[in-house]
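The data below hold one chain only, encoded as structure tokens and taken in the form predicted alone.
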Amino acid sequence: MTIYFTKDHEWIRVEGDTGTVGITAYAAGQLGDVVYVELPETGAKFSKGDDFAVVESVKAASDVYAPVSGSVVEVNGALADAPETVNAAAEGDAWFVRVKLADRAELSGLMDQAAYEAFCEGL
């Protein structure tokens, strides 16, 4: 299992040909209290960089971008009833979707944990 990060503060945890996607703890902290999460339907397809979800907080609404191309195989329905989970466990229980990867080569453009932490320090 390997975790990758984007400059837009999404993470993807890859196991085999499936990736679990969410937003980082840094992003959740910047958003403040999350009050609503809009997720795609199972079966939705998107390309790397497409917006696929929306997170609304008391401060703002923010698009969430696909770290890789793929199709949604599972949606975290628990976030509909408990969007605040994003603040409590952004990189754990508050995952957004699981996707079947269309092209594993797209992972090479993402950051590992150390590179992401260094990126955030520079913000």
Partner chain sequence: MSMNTQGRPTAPAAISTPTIETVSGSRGLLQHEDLLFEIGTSETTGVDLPKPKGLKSRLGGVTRKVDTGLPGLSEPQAVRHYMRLSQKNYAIDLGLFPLGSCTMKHNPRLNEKMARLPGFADIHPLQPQATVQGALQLIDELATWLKTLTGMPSVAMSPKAGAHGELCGMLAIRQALIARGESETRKRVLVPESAHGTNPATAVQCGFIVDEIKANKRGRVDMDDLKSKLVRTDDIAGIMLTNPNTCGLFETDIKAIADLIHAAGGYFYCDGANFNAIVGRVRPGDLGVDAMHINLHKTFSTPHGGGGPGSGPTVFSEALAPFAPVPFVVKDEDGFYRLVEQTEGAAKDSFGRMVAFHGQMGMFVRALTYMLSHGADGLKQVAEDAVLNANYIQARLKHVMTPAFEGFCMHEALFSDAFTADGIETIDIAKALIDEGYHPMTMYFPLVVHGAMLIEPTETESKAELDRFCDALESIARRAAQGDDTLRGAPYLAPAKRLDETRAARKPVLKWTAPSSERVAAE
The other form holds:
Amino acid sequence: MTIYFTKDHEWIRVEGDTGTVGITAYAAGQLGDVVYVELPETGAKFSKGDDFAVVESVKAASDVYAPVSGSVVEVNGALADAPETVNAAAEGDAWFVRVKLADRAELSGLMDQAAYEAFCEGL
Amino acid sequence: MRYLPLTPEDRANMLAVIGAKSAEDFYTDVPAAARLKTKIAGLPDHQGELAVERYMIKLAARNRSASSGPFFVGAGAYKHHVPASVDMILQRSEFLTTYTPYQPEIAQGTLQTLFEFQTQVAALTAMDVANASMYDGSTACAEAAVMAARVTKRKKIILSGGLHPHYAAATRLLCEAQGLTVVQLPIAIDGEGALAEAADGETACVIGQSPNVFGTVTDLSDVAKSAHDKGALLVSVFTEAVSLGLVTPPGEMGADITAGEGQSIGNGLNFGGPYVGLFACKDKLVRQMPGRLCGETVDADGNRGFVLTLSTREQHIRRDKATSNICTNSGLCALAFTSHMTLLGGKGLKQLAELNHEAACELADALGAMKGVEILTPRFFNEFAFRTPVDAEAVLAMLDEAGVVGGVRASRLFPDGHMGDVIIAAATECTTADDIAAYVTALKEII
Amino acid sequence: MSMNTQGRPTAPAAISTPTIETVSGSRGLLQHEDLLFEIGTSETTGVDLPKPKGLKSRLGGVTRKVDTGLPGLSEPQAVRHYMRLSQKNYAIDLGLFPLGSCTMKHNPRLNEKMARLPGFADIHPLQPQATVQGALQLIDELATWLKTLTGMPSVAMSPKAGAHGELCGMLAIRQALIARGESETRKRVLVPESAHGTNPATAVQCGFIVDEIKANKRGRVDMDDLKSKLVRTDDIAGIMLTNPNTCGLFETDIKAIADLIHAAGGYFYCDGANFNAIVGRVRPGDLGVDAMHINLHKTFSTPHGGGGPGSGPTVFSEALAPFAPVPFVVKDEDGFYRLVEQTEGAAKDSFGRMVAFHGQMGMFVRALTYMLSHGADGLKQVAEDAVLNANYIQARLKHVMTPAFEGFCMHEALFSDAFTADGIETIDIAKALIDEGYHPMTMYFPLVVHGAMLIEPTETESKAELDRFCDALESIARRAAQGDDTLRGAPYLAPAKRLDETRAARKPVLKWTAPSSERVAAE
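Output the form predicted in complex with its partner chain next; the form predicted alone has already been displayed.
Complete assembly follows, chain above in first position.
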């Protein structure tokens, strides 16, 4: 199991050919109190870099981009009733979707934990 | 100038503080050729209150007000009585001269009235949730159509043959600009039922109106069922809000979205505006709604309070991805609506609706008994279409000479509709037995 | 002396103020007021209507199954309900309302009185045109004023508000492109990043694609960025530019921008939200503008009404005039004012109808009353005083706050939050103004300035009122610079404390519902 990060502050935890995707704690902190998460439907397909979800605070709405190409196999329905989970556990319980990876090679372009932390410090 | 408080001395002192020689200094960024040296030519100079008032009264005197005689014009705007206290409330400075309630700590008055307005509209339409109002019924209808397209991710919009043609035009315009296809069913007095056959698998919504522009009331439940079977939505439209006291409301017919005109409650005719668009939908569609929403919350002391909410739908946050470009609502007209509705209560509205219906029944009976007149609207609330043996435009002109404003000729609304002999007439609680008698007497002279 | 035992204290006793909890929830003159649904009953009504006769229904059974259940109030209760609520609102009639870009100026009461003349307020939009000649004449005269003041040949009167006027302008551009056979290829609309949100939203509503252009260090359009966006021109539909812009500055390169857009085959939409700064002094028609909406509720003083109604007549250049919407008023040779309502004849190229009826007549009456009151001389003074007042505020506060840009401003002064100590935000300064008795300024807009504070006093403020306001804001700014933590709890003296917007958005409660016990009892 390995976790990767994007410059747009998404994370993906990969197990086999399935990845779990969410936004980082850093991003959640910047956004403020999260009040709503709009998620795709199971079965939706997207390419790396597509916007596939929207995360909203009271005064802002941000698109969330797909870190890899794939199709959605599960969405985190619990976020509908408890969007605050994104602030409390962005990189844990507040995962957005699980995807079936279309191309594992895309992972090589992403950052590991240390690289992402260094990236955030530079912001 | 009575509205400008600065004195010449003030201006000189302020320029000194600023470090500018004259007001000209502030306009140096304007291209020299576009800087006007003198006041704009061709317009008069300022005038005192008395002179302005005289002039406006003269203009107003060239119009015949609806209260000055028998008056039967409807077709989207209705002559109703507005209680004196409603206008007194509107003229309170705290409501009249305030801004959109973006600072809730000092806008709880506006916010609470909006929350009450939303609750009233939801109850009247029997829908889950209503917004804080739109410009008017026609633009609300257009917004409902594009909202249905967003919700269903489909591109076909179907309009009934009884939809008010101005509503149809506004809807067509906005939809086509967004690449949607608009299908207009043939104009028909009893045309709403045809929507039941119209939806297909590409349809985003069907739009029906009850009472429709010819006054016909229709239970759209079957239309809703057939639309839903195809995965389409029902948008239910009304132009006469008083009808909601008596006629089957959108929610009871299974409408997904309703858009209507609220002018009839609390608002005068005003020659067409400002009016107040009512907009409501099912709970699950709320995040696709256009316009402002007011919601309940608490303040730092734990006291109940209200704020504008779910604003990420709106242009000031979402910009090019907003659900609509609408910015303002129709705040003061919504206040007129909600305060009149508060005076009426549900019971009063029902009674008002009954009075409207009975006035229209009496008018239909009186006109329908005349030789050559045929009442065309099969089921109506306070408005109906009828055929005259003579050209409608000529009939209305002659009625006008007799002091009776007899209705709207259908050909004004449908120039290509082959309805040159059809008049649409409305009666309300303002209509008296004498008014109806005057109509009959005058019409007898003509036909 | 004759003995009198009726003596009582007539000077205040020396008792320090305790914390006071009231039983009623009211605080002296500030009355507590529950929701209508908690005080009214469904059996109450505040109107006396005659009893229906019980005639046979002609509704054909299309009748309401479930009553609305809505409560009513008697007239005295209703009047009190709204009066009590009104006391919780700030208003221009109470004090300076410095909302930048919103132009909260005095609303003359003569306008209200004229709008209520039965000859304007009680006429139907579809009654015979011979019976509304005065109304049509009024629309025609207001149109003449607007065309003359803007130097534009044509105006559409029907748009219902500013954003609706934007829609009108962009639909005319779309129609012009259709007429040129280029509507499918010319889709790109340039919009500065400082623009009001309605601009990009409107462009998209009309099927266009938004391409943002950057602001330069002087708060104006970055001409290099603009030129780089015009390397390709065959897909350009136009530009939407606010002028004076949302930073309160006149776009210095406006003519060059217009020329570049026209050379690219596009049209210039000007957002006229800030026309107040230049009315009577500069005509947009002299700047190369093709379309511009005018917010009658800003420049021409119609009341904001707590969020509308607005009114957004839109002026057009010769190039776009043929595509303007119906209806419009024409004056026939015999002096008869006539409505053109169909897209035929003079309106054969019109893009169609945007809205039912003829526009916001109630606002037209108010705006024309305002214009006649000011005249050409007064309107020029309006712009000058509006700009003078804003520059005075900038001059008085520039030593304690950080002006966003150098130089004079137009009708509004823009500051960034650079002067504040860590932990103090723009919102804290804005909310502290409430405790001083003022409405906050526009904050966090435009987006191009960090922690923006945009202050527009308008021309209807006296110097004394400006000084009072500046004294208050100056003291707050000093506290913000020193890091006064108490600012973060402001306001303390308002009818409500800061509200929990997070809670409102997470679990939206958008209407009143009966408490569950009440619902059970009702069932």
